[in-house]
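Have a look below at one chain only, the form predicted on its own, in structure tokens format.
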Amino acid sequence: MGPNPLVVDVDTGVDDAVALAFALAKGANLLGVTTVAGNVPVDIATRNTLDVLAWLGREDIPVHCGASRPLVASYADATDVHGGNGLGGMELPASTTSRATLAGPAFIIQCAERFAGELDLVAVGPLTNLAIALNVRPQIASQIRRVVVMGGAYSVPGNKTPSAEFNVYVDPDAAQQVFNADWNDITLLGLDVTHRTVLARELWARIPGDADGAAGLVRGATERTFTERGKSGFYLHDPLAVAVALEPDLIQGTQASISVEVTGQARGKTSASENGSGPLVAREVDSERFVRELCQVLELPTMDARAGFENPE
């Protein structure tokens, strides 16, 4: 049997682009990609996704544009991190493919019904599309085999505010709905584990400047992180989510009930009450194995996977 059918929900900024490259390099059975307003407005996220897939030689994968704003909250982007174009200023050749006609949430519903009991879904942006799909068709919670979410900060500070991780902050109402739905299997990867997975400056600097394919994408899209932003490492938030969907044993966690603050100064704060039920919240990650595998499949230079950095985002 081949890999399970997969849908990836993105707000394509830099780490989303690397996540898509990783999924394809791993041979994921990617049915399509849905886009949402998050790191950048949804039209830019959609264009970036089309261009990234074209760069990687996979224009056959459909891209379904989704929600243009959060359910209730005011929209906030992350162009300070990802650059105005979302790809760190890297200019990819424009794809000749157009976005698919079916909207993102509708595509999720369609795939959940068509591949009931088999479909995996990875959400690496705000959870607006998934919440809309749940509201329209609640039974997708039992039809989707596994959901992996990059979102939240459960025992560590946030990266948008002192208490909130960006994806949950952007649409806390959607996150609350998704986290409390009765899924077959849902894993939450918060900053607790994603901040332990790093592409180090030393590794980036060894990627040839004229690299093409996935390595060239990593080199170009992350360049701003190491130059203009002066960071010594790039967090691999979204690639880790794809990796966990394909290899769940990369992480260990505990089941917990999740509460989300939806308004006020604590907007986006996620709290986990461990009680033996609810989503699996990742607590540990085999970061060395993951970074080593990412470098291997994306044909990046090899180096000590423990290499870290001193100036986090």
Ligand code: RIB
The other form holds:
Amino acid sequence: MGPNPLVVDVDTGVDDAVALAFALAKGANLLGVTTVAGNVPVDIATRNTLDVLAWLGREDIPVHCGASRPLVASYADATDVHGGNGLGGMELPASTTSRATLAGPAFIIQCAERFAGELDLVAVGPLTNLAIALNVRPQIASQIRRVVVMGGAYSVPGNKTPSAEFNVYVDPDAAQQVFNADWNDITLLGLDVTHRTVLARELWARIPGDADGAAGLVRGATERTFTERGKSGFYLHDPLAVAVALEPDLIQGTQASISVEVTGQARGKTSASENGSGPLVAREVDSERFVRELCQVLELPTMDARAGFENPE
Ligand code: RIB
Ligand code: CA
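May I ask for the structure of the form predicted together with the named molecule now, the form predicted on its own having been displayed?
Starting with the chain above, the whole complex follows.
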């Protein structure tokens, strides 16, 4: 019994790129990648995803371009964090592969139908594509085996505003629709846990400058974080989502119904009411085990994951 078929929805972005590298290094059965407007406009996210897959020697994996803007709210990017090109300024060789013709939401629907009961989906950008797919074909909620979302901030401050995490902030309406759907199994990884998973500058500095493959991607894409932005650590938001899809016991959480503020000052704020139903909201993470495994599979130098970080990204 091989790994379950997997689709990853991204807004590539630096940590999205590392998440894709991690998925491939772990031997995930990656059917395809769908892209959405988030960190950068969707055309840049699509270009980046094609180039990252080519860099990793996996141009065979199709990239399906999705939503170019949120369902209702105004679009906001995160180029301050990810750089204008979305990859921290790292210039990858251009892939010779074009984006797939089928749009992102349609690809999600197609895979849910074709791999009903087996498909896992990891969403690490704004949830616009998943919400569109749900609206067009509600039965994907029962066809998709497991959904893991990087999104929200449930008992900690936000990173886009004091109360909102970026992915949910960008498309709060989509997030509310996804969180309300009756999925077989959905896990939400908020900043509550992803802020405890950090790539330390000391580790980054020990990656050889001429590294290629996944290590070279990590080195090049996160360089701006540690140099130009002067950070001591880079949050591994999206790689953690992939890791939890492959190893659910990395986190522990509680089921809760989620409400999302969709407008006003609190746009994107997520509140969890623990009531024994609804999505599993991650509360604890084995960050040491995760960071160690990430370093191992991406062939990065290892170090004590307990090292302190004074001002991560
Ligand atoms: O808040 C962090 C999330 O927003 C990550 O997925 C990052 O890539 C951005 O999309
Ligand atoms: Ca992302």
